[in-house]
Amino acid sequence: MHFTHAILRRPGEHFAEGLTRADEGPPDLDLALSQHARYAEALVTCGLQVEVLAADAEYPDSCFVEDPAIVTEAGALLTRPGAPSRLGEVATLRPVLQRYFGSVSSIAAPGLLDGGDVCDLGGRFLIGLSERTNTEGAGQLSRWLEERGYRSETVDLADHPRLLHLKTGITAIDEGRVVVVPGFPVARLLDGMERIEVEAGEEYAANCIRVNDRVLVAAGYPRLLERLEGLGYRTLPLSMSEFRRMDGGLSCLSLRLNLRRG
């Protein structure tokens, strides 16, 4: 769970023209923008360097960079979106992500890959099947993760139309801890690990992350605020309206990359 450096995106002026299936009204982009800067300190607070791209008007999603690339301490992988108008995105990261690790391997046709699919368990990857990730693209993944010593199982999401990706559901915060939403899809993929359900109403929340030493939540879910707080973490609220708006959450918005790795 350390990371030393992070990369994002600023929102664009077409950012309100995105994928959403959230029934919120469009976003306010001047917050929305507000929301990004305050996300961007939060990670330097957490003692990262942080790298913010600038703005994509051609592509509305671009801000969720979380989607095109996959990143790991063992190198990087650009994925192939499910959404056919984020699929520019890809060749858009390459040469930011070159930049760090040099070579950087890619999901091929007919593989479908959304990062927000990939959840990693501290060397495990659960990889979910859903709209916008195929069984092609996962098993590319799969077969990438293996070469570099990591082992990955996948979650079908087809009975769970409300989880548009599997982060949507489940976050890993430590070694042994996840926060999930109630009925997390095939739980048995989690038998020996500590599962801190949301409540009812707060499975927005569920989309947290720990960077560092905090762990970021969005504001306004005080009872699974309370329950990591009691539980030890440091957390660091933050104002996520306008992206939830735009069925984007806490880790949709960066890529956080471990550079002092081995």
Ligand code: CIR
Contents of the next structure:
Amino acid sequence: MHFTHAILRRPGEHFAEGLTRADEGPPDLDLALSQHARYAEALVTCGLQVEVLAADAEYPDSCFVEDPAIVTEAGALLTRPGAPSRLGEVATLRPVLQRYFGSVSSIAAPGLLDGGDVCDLGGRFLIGLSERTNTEGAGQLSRWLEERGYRSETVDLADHPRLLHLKTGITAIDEGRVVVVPGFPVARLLDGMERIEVEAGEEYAANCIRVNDRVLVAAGYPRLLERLEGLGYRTLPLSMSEFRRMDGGLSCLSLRLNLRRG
Ligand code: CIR
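Moving from the form predicted alone, what structure would you give for the form predicted together with ligand CIR?
Everything in the complex follows now, all chains and molecules, and the chain you saw is the first one.
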């Protein structure tokens, strides 16, 4: 869970036209931009070098930069996002990732995969099968991971319609510990890991992120905050209201890289 760099993309003028199932009204772009700036500052506080890409007006969901790519210490993979309106985000990210990683692999049709469906448990990966990620996409990712020495397991989210993505419901905050929503599916790779279950009404907060010595959490969810602090974590609460309106959480807003390899 050590990171040295992060890539973000600023929300653009058409942010409110992105996909959403949340029934919370349209986002305020100015407020979203200031929440995004705070998020970038928080990553700097955690010691990361942060690159904020210019907004891409053509793709209203492109600030959710986690979905079009998977980054690991062994390289980067461009996905094929499951929402047709987001497919074009991949081409805009390719040159950026090539700058960091040199060559970059890709998911090929008919595979579909969103980065939000991939949870790194510390070199072991859960891959959610969701409305955005199909078995072909998950299979391609699993082979790509295996070639790099990583184990993975797919988790079917068909019975969990409230989870847009796998990581809507789970975060790894330590090698042996995850934060999950109540009822998160069973998976072999989670055997032996401690599950911190968020309480009813705080489901959104399950998408927190561990960044070096801190845990970034959405502001406004006091019970999870207290629980994490009780376990000795340094937390950094961030207002996320405008991203929540667009179904986005903390993990979706950045690609977090560890470029201090070896
Ligand atoms: C979408 O529906 O694709 C965006 N409005 C939200 C994506 C959130 N991404 C994520 O959870 N990884």
